[in-house]
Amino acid sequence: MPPITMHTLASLRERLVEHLDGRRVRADVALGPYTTFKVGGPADLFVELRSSAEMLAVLELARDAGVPVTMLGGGSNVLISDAGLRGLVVRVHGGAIDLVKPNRVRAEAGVTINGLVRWTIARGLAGLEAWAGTPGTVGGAIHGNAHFQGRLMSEIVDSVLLATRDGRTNELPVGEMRFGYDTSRVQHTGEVVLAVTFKVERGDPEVLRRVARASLTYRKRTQPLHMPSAGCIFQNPHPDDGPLPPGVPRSAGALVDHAGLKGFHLGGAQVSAVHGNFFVSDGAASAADIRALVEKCRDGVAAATGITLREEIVYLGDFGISGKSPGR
C-alpha cells in the first residue's frame, strides 16, 4: 500500500463526517484511554461506530481512499505502540441484541460481553452467565476465541456474520470459523466481525445470577482488576512444548512464578503479584516498558524451564523490534 498522505487522510475525514456525526470522527487521537492497559500513541484518524451498517459504510470509504483500517473493540488483550497507529482506527462500541429464535441470541460486534451477559440473564436465557466479568466486546471475543476456566467462547457460538475489508458480507457456521485456542479465522483473513449468533436455552434468572456472581468473585480473587492490565499476556503452554518442571501446572502464570519473575518491575510495568500471567501498569508505564517486560519474562521462563511461551496479547503498531511480528 502506498504511503498515506495528509491530503488522503483529510479527504477521508471529510467523507466520514458526511456519513456520521462529525463529533465521532477525529484526528490525532491518543489511543491509551481506549485500551484497558491505558497506554498507546495516537491514531491518524479515529472513528467511533455503533452498528454493523455503519461498519460496512466505513470499510467501503476507507477502501476507496486506500487507507488501512485497524479495528478496536473494548481495548483488552491489545498493546498499542507508543508511536500509535497509522491510517484509520475504528472503535466499535454498542449495538443491537436480539432473540432471533427461542434458543439463539444475536449480538452485534460492539456489544460488550458483560452487557450481553446481563441481557440474557434478565430474560432467563442460559449459556453466557459464566462469562460475567469478561472484558471487551463480542467482536474481540470472537477474534481471539476468548477463554475462561478451560472453556472457549466458540463452544457457545452458532454462527458469525463477517465482512471483508471491501464490504462484502458472509454468514459462516461455527465449523467454518477455524476456532482454536486463542485463534480464529479472522486473524488470518482480515475479515471483520459484524455480529454473532449464540446458542442459549431457558434458565432460572436467579440461578444464572448466582453463576455470574461466582464468576465475578473468582476473577476478583485471582486477577489484578484494580490496576490497568490487558488480561493474560501468554498462552498456556501446549503439551508438545516440552516437559514441565515437577509440581508446576500447565499454566503460563505458574511458569512465570517458577522463573522468579512474579512481581518483577520494569519501568512503569510490573508482573502482577496476584497472577503471574497478568502484567499491570502503575499509571506511568509506556508500551515500550510493557513490551520489554514481556520479552524479559518469556526469556526468563525459557532459561528456567526450556519452554518458550507464546504471547496471547496482540501488538498493534511499530515497536521497533527487528524480526518481531507487529501483531494482528
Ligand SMILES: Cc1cc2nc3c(=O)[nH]c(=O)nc-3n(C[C@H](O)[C@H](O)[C@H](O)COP(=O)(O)OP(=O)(O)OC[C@H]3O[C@@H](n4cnc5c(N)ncnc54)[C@H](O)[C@@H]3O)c2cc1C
The other form holds:
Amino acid sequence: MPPITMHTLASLRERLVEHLDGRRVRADVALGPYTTFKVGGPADLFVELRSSAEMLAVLELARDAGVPVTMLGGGSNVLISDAGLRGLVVRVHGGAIDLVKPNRVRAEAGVTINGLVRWTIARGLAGLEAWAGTPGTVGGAIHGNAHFQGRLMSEIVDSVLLATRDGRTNELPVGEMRFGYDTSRVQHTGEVVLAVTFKVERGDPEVLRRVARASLTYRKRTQPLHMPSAGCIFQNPHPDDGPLPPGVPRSAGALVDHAGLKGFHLGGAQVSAVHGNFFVSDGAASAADIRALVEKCRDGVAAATGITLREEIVYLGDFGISGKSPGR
Ligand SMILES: Cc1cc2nc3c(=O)[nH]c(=O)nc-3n(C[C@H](O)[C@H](O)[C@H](O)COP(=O)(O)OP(=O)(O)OC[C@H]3O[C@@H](n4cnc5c(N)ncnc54)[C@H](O)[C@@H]3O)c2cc1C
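Return the form predicted together with this ligand of this protein as a structure block, the form predicted alone having already been given.
Below is the entire complex, every chain and molecule, led by the chain shown above.
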C-alpha cells in the first residue's frame, strides 16, 4: 500500500463525515484510553461504529481511499505502540443481540461478552454464562478464540458473519473458521467479524447466575483486576515446545514463575505478583516498557527451561522490532 499522505487522510475524513455524524470521526486520537493496558499512541483517524451496516460502509470508504484499517474491540488483548497507529482505527462498540431461533443467539461484533452473558442469562438461555468477566467484545473473542478454564469460545459458536477488507460479506459455519487455541482464520485473512451466532439451550436463570458468579469469583481470586493489564501475555506452551521442568504445569505463568520473574519490574511495567502471565502497568508504563518486559520474560523462560513462549496478546503498531512471536 502506498504511503498515507495528509491529503489522503483529509479526504477520507471528509467522506467519513458525510456518512457518519461528524462528531464520531476524529483525528489524532490517543488510543490508550481505549485499551485495558491504558497505553498506546495516537490514531491518525478514529471512528466508533456500532452496526454491521456502518462497518461495511466504512471499510469500503477506506478501501477506496487506500487507507489501512485497524480493528479495535474492547482493547483488552492488545498492546498498541507508543507511536500509535497510522491510517484509520475502527473501534467497534455496541450492537444488536437477537434470539434468531429457540437455540441460537446472534450478536453483532461490538457487543461485549459481559453484555451478552447478562442478556442470555436474563432470558434463561444457557451457554455463555461461564464467560462472565471476560473483557472485550464478540469480535475480539472470535479473532483470538478466547479461552477460559480449558474451554474455547469456538465450542459455543454456530456461525460467523465476516466481511473482507473490501466489504464483501460471507457467513461461515464454525467448521470453516479454522479455530484453534488462540487462533482463528481472521488472523490470517484480515477479515472483519460483523456478527456471530451462538449455540444456546434452555436453562434456569438462577443456576446460570450461579455459574457466572463462580467465574467472576475465580477471576477476582486469581487475577490482578485492580491494575491495567491485557490479561495473559503468553500462550500456554504446546507439548511440542519441549519437556517441562519437573513439577511445573503446562502454563506460561508457571514457567515465568519458575524462571524467577514473577513480580519483576521494568520501567512502569511489572509481572504481576498474583499471576505470572499477567503483566500490569503502574499507570505510567509505556508500550516500550511492556514490550521490553515481554522479551525479558521470554528470554528468562528460554534460558531456564529451553521453552520459547509465544504471545497471546496482539501487537498493534511499530515497536521498532519484529512484532511477531516465534513460530512453532
Ligand atoms: C483482566 C483480563 C482478563 C482476561 N481474561 C481472558 C480470558 O479468560 N480468556 C481469554 O481468552 N482472554 C482473556 N483476556 C484477553 C481479552 O479479554 C480477550 O482476548 C478478548 O476476547 C479480546 O477482545 P477485545 O474485543 O478486547 O479485542 P481487542 O483487544 O480489541 O482486539 C484483539 C484483536 O482482535 C481484533 N479485532 C477486534 N475486533 C475485531 C473484529 N470485529 N473483526 C476482526 N478483528 C477484530 C483486533 O484487531 C486485535 O487484533 C483477558 C483480558 C483482561 C484484561
